[in-house]
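Only one chain is given next, in structure tokens, and it is the form predicted alone.
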Amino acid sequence: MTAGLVFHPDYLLHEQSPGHPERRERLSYTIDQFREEGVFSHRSIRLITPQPASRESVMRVHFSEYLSFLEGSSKTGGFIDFDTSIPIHLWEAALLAAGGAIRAADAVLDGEVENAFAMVRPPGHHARPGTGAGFCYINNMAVMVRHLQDRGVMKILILDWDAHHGDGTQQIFYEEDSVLFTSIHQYPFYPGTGSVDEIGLRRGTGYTANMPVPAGTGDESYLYLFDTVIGPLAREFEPDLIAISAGQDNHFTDPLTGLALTARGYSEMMRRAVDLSRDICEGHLVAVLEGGYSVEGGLPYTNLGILAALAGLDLSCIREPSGFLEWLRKVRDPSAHRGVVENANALRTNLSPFWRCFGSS
């Protein structure tokens, strides 16, 4: 099997400010990384460019007078909120960095590769159609998923890991049932949304799937909600293609959060997505960059594991350095699943009226 790597030099080089977290750090370690393990040669992986979006593409998910702002604020540099503001040319990284969402699911259709990473900055899924937050600008996932839908896929899983709730993309698709969005997330936590009570709305009630987790949680609550919440939903569901807002802030080391993820729990976590896609859409998985923000300590390494899982490498070897594993013994706190277990349980009451593996006749 061949994964898509999509990359641009270009995505090195949107910067708010040296000292923001959203910083060209978050991808200039992954790629050093990559070159030190023989990614870029290796000859299941394949490196594609991408192109920027059209105007026309992002405006399928955001607002014209939206859109304006940003190109023209990107002239001179701008404000959305206190953690967002517009630098200089902001306009055209971040039609780069939709592009490369488009780019890695018209790669997947096509048959270039049988799953692809958009590893893309600046991220998205905090976007909503009128405005951005939480370092995002445009909303990269929904620009891709309403891509998919101009090219006739028909249903899509929606798969947010990001430690941060995707409160942008969960209200694109809020009310839609040909879309369903679940979402692994630390609660409560920014940006406040996110609870299990959250199941969508009109046609599309019962096709929001939140699954919060307290700070301390670990790879095992993360596999116990896949096998348990995510992997029932998606066989019911049988989507056309798993997109997946790749999320890296969940990691111990992350500055940002309380999570207490590791490297091989996101490489685990990937395996079993891509073994899921091959059970029920053939293989198609698209999988878009979000956060992540341990740019030493954390990127390198899930980003790695990651992308070994979609190549369907060996993950044995997928690990943190030695010197990090003090820093997870005081993060994990083994408590914590016990709090996982109960959101899912009222996640799944919430949602048996709707879907038979939860208990529906």
Second form
Amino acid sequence: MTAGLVFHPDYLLHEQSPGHPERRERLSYTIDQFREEGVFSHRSIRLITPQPASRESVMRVHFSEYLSFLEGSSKTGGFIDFDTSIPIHLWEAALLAAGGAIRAADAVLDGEVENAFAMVRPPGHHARPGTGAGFCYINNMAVMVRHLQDRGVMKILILDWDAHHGDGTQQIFYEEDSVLFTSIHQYPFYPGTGSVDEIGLRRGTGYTANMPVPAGTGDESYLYLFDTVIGPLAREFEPDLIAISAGQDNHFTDPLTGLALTARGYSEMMRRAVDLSRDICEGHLVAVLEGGYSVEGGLPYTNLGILAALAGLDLSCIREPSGFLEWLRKVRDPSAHRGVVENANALRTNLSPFWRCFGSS
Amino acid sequence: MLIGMDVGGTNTDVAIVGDEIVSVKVPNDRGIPAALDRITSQGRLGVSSSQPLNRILTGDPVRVVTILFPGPGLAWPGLLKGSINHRGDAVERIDPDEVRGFILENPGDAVAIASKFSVRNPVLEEEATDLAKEHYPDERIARSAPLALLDFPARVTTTRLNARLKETVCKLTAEIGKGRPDFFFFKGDGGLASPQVVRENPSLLFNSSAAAVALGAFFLSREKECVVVDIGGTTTDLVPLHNGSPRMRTLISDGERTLAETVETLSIPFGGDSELSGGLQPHRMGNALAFGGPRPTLTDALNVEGAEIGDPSRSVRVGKSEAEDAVDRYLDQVSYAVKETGMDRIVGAGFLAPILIPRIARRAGMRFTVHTDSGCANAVGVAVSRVSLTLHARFDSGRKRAVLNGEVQGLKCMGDDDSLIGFCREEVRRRALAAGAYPEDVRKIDLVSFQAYDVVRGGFRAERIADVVVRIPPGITMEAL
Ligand SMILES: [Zn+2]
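Beyond the form predicted alone, can we have the form predicted in complex with the partner chain?
What follows is the whole complex; the chain from before opens it.
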């Protein structure tokens, strides 16, 4: 089987300011690691070069006024919020990122590859129809989902495992029953949303599943949530494709968050997602990069772990250098798992009227 | 004088290029010293030796012990403790007892040593080399760091190849160096390199004969867009030239990618010595009858058709219709392949070129050039080549470290981008001149790639990293123009 890696050298160009956490350097070390691992000429991995998304395809998610504002501000420089400014050339960078997600989806749908990882910048999951936020401008994931729907894909499961709640994506699909949005995120934390009580509206009621986790949460809890919430929901929902907002900021070395996932944990979770996709949707799975700011720590190992799992490679050596272990001991909180289980139970209760796997009759 | 020597499958060709070209052919069974003895003039000597190296690779298997330090990442069998990270920091050290134990448990003929990211810090490979030297001579130990490129899988394959070839390269160096201590090896990319450079990376020599023919044919004909057709004893090789240069491709060894680049060649398994036995056969049993060989060949068939090669009277054993069929089959195969290249001119090379190239060209409907010295185009190519060299440099201001082709140096202060590029250009020029390059050949230095970024800490640019690749490209030395 072959995994697609969607990447463009221009993904290294976008920068709000040299000191910003979401900066060019984020992917530099990952690219070094990939080059050294021989990823770009690996038998099981195909490098795919994307094109910018069209204005029409991003209009399927965002308001025309907002897009005009983005495009205009990209000529002079502009401002959205304290974390999110508009550097010159942002418009081109944001369209190329959305185009990467679209290209990844097409590659999977057309059978070019079994699954794909769109390693794009800037990220997208905080962007809403009328505004950007939290380093995000265009919601790459949502643009991709709309594109999939336009190509006739009926049901899509989104798993957003970025450390921050994917509030933009949740809002866009909040009233729809053809997109099941699930999210694991640190809580309480930026952007403040993502409680177990947000379960969708109208036709979409029951089609949003938030799994908030406390700081210090580690591998064991993520795998627990995958096996006891995401897996059962997915099997019952029977999506045609699994779309993962793959934020890498849950890693224990991430400077912006307080979670404790390891590179091995990431790859193990992705392996389960791949297995699940094979069971229920012919292996159709697309991962899109969101956050991840541990530029000098875990990023090269987590990105590699995700790609290796998609390509079905041996994961036994996916790990951090042994010197990182002390760091992990400090960040990881074994008692966090109790909170994770409590929240999961509350979520199951909230969703029980809608899903047989959680007790509906 | 510029002197070129190409050690082929059966003969060694020597060409001495001055105001005119003088060439000799010496059978290999008399050994390389015999060929060297025929060189009476003084001058720069280049040696293409891909045939002896090919023999190593097709001969008795050499057991290569591979010592790997892959560290975190994609899995490798037989991994040992020790890891260099992407920044070039030794984040896990080797366990000398573990390495010693591994060497004892895995006896072999040669050792290949590779750690991930060794091109950014070779320390683990150096420590393991010291341990390997307790059991193996240096001539049988190859390291991956001098390969200088990121791509661990390809580096491992290339280092394994180098481990198999290094001793032969050392012996060749000693043998040739006895009479000509300042000779150069001719590389697969068409450039020359000092024996010291080749010793650290023998894979540079791969398939150098094809590069030699391509360069020689271009030098003699000055045809920039053409297909060089080199008619040898066992094969006929096609090398298309674009803008005077052949296309390069990655060498595959045992099904794995290497870091060696070789000239793209299409090889047709028929040549002047192909046996005639119920038709033309794709193998060689020895010389043609016309040269005292045991069995009739394509060369004898040409004699039956009226050519006068060697002693034509010996070729009469071949029947007229058998000869015509064989030549016809040969011309068909080659003219078809030549037409497929899409070029419209053939430049001939090899001993039989004057006889066969016009007929191939007529059948293919193409124009052709056969130079008077086309018989030794390969040796001419070696003679007129020039020193080429690539420098891969990484500068890291935070670590105060520069790594040049896999060797670490201190870095006191890091200038701006232009000064880094200037430094690399000066360094590659200095190295080439020290190796004996002709000064006018190192005036132009290509910047192959430049990448730099800042390391940010606490919101501020704290450090800077830059990767620079510069090279003196292969080609014809100004001395010959
Ligand atoms: Zn995030």
